[in-house]
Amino acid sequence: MIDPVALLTHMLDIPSVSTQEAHLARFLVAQMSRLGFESFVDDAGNAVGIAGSGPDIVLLGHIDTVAGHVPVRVEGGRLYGRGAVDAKGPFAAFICAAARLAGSKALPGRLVLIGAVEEEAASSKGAKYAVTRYNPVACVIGEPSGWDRLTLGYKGRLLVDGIWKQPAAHSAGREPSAAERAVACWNAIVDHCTAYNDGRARLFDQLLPSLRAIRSWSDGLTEQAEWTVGVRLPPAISPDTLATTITGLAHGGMLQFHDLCPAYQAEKNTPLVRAFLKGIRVAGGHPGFVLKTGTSDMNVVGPVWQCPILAYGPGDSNLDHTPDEHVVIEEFLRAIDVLAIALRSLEEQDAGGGGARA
C-alpha cells in the first residue's frame, strides 16, 4: 500500500519547474514500479505508469510547476508546497486511486497514468507527445477542480509579442513615441475585447486580455518599446481569427504570435461524467460543473482523442501559482476515494471501443 500524504509530500519536496522535471519523473517511475505498474520515462520526459489490460483509460496530469519556492509543511490540516494544487496533488491522487484499484483487481481497463512535462511552459511538450501514442476510450485530466466538482472546459489562449522601434525625437514633439504606440495598441486590443464581451455574461464566453510585460528604452538615437500580451479565448473565437484582428491594431508595431491554442469544451452526458457524478455522491458530495478561464492539456488532447474527457483533482484553483499554494489534506484524500469509485464503476462497453496505438 501507499501513504498518500507521504507520496505528495515527497513530490512537493522535489522541485520540478517546467523543463526541469527529470528528477521528479524518475522518482514517480520508481514509486509506480514499486506499486506493480509497468513504469518508465518516455521520450518526452513524461513519467508513465500502466496497470491492467483492455481499452486504455488515460489519467493525464502534469508534474511541472511555475517558479517560486513555497516551503513544504503541514499546518492546520493543509499541506503546503509548490504544486500542491497545480498539479502534483491531482497526479498523486491518480497514482493512489489506481494503486487501490490494482490491489483489489477492480481495474476498468488499462489505466495509463501520464505525469506530463512542460504544461506550465505553454509548450505542452508532454501532452503533445502522449496524444500521438495513445487512443483512449476515456481521459481524465489532472487539474484542480475541488473534490466535488468536474471541469468540462478550458478557454483558449493566444500570446503576442509586440515591438515598436523608431528614431528618437524630442518629448515636446508631436510624433507619438514608441511607448505611446505600444500603449495605443494595447488599448485598442482592450477596446476590441470590451466590445466583443458586451452582452456576454459568462467569463467562459468572453475575450480576456492581459498585459504580461512592458518596457521601453532609448539610446539617444533610437527608441524602442515592447510588450507581451495574452488573451484568453472563448470557444467561438479561434486564435487565428483573433491574431488577424490584432494585426490590424498594431499601430506600426511588429507583432509575433505564439502559443496559439483553441478553447475546448467536453460533452456533459458521457459514461465518464456519470461515473464521476456517482463517485462524488457516494463520497458524500453534491457534484457540480466548472468551465475554467485558463488553459490545460485538455485543449491539446481533447480535439484529437475525441473521447469522453473531463478534468478532476483536489484543490482550489484560486491558489494556483500563489505563495499560499496548499491543498486541504481531507479534500486530497476524499478526491482519491472519488477517483477510485468513479473508475471502478466505468464499464468497458459504456466507454466505447478503441485501444492504444503506442
Given for the second form:
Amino acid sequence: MIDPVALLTHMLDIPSVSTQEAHLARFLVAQMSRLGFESFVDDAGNAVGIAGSGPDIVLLGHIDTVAGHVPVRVEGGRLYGRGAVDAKGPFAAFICAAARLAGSKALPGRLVLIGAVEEEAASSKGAKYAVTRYNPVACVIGEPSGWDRLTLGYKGRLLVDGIWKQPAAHSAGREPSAAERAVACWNAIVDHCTAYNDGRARLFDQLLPSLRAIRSWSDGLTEQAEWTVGVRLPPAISPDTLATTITGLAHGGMLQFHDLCPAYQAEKNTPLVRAFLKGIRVAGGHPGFVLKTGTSDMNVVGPVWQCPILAYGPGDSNLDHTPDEHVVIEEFLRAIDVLAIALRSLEEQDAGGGGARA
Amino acid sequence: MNATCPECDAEITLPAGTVEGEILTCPDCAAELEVISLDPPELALAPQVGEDWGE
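May I ask for the structure of the form predicted together with its partner chain now, the form predicted on its own having been displayed?
Below is the entire complex, every chain and molecule, led by the chain shown above.
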C-alpha cells in the first residue's frame, strides 16, 4: 500500500524547478518500481511508470514547478508546498489511483503514467517528447481542476519580443521617441484585442493581452525601447494569424514571435468524460466542466493524439504559482477516489475496443 | 426507452445504445442533458461549463 499524503509530501520536499527535475524523477521511478510498475526515466527526463496491458491510456502530469520556495507543512488539513496543486498533487493522485487499480487487478488497459519535465517552461520538453512515443486511446492531463470538475480546454498563447531603435533626438523634437513607438504598438494591440472581444462574454473566446516587461534607454546617440507582450488566444484565432495582425501594428519596431501555441478544446461527449462524470457522482459530487485561461500540456498532445482527453486533478488553480500554494488533503484523497472509479469505469466501457475514441 | 427532460418536461426517446454519462440535447428546449441512469431512465441537466484562471 502507498500512503498518498506521505508520497506527495516527499515529492514537495524535492525541489524541481523546470530543467532541474532529475532528482524528483529518480525518486518517482523508484516509487513506481516499488509498486510493481515498469518504471524508467526516458530520454527527455520524464519519470515514466507503466502498468497493465492493452491499449495505452496516458496519465500525463508534470513534475516541474515554477521557482519560489513554499515551506512544506501541514496546517489545518492543508498540505503546503511549491507544486502542491501545480502539479505534483495531481501526479501523486495518478500514482495512487493506478496503484489502487493495479492492486485490485482492475486496470482498464496499459496505464502509462508520465511525470513530464518542463511544462512550466515554454519548451514543454517532456510532453513534446511523449507525444512522439505513444498513441493512446485516452489521455488525462494532470492539472488542478478541483476534485469535482473536469477541465476541457486551454487557451492558446503567443509571446512577442519587440525592439524599437532610432537615433537619439531632442525630447522637444517632432518625431516620436522609441519609447513612445513601443507604447503605441502596445496600445494598438490592446485596441485590436478590445475590438475583437466586443460581444464575446467568455474569457475563453477572447484575446487577452498582457505586458510582461518594458524598458527604454539611451546612450546619447541611440535610443532604444523593448518590451515583451503575451497574448492568450481563443480557439478561433491561430497564433500565426495573430502574429500577422500584430506585425501590421509594429510602429517601426522589430518583432520576434515565439512560443506559438494554439488553443485546444476537448470534446465532452466521450467515454472518458462519461467515466469521470460517473466517478465524481459516485464520490458524492456534482460535476462541472471548466475552460482555463492558461495553457497546459493538453495544448501539445491534444491536437496530435486526437483521442478523448481532459485535465483532472485536485486543487484550486488560483493558487498556482502563489506563495500560498497548498492542497486540501481531504480533496486530494477524494480526487484519488474519483480517478480510481473513473479509470475502472473506463474498463467497463471497453476503452480497448475503440470506444474511448468515440 | 423514454425519459423526461428536467428543464421542459418533454418526453425524450433515448436512442439505442445510449450509455450512462452520455450528453444529449433536448429536441424541444435544446438543453444539454446528462444520462445519469438507464434503469430507470433518468436525465439531469448536463454540467455547466465554467471558466477559471490557471496553468
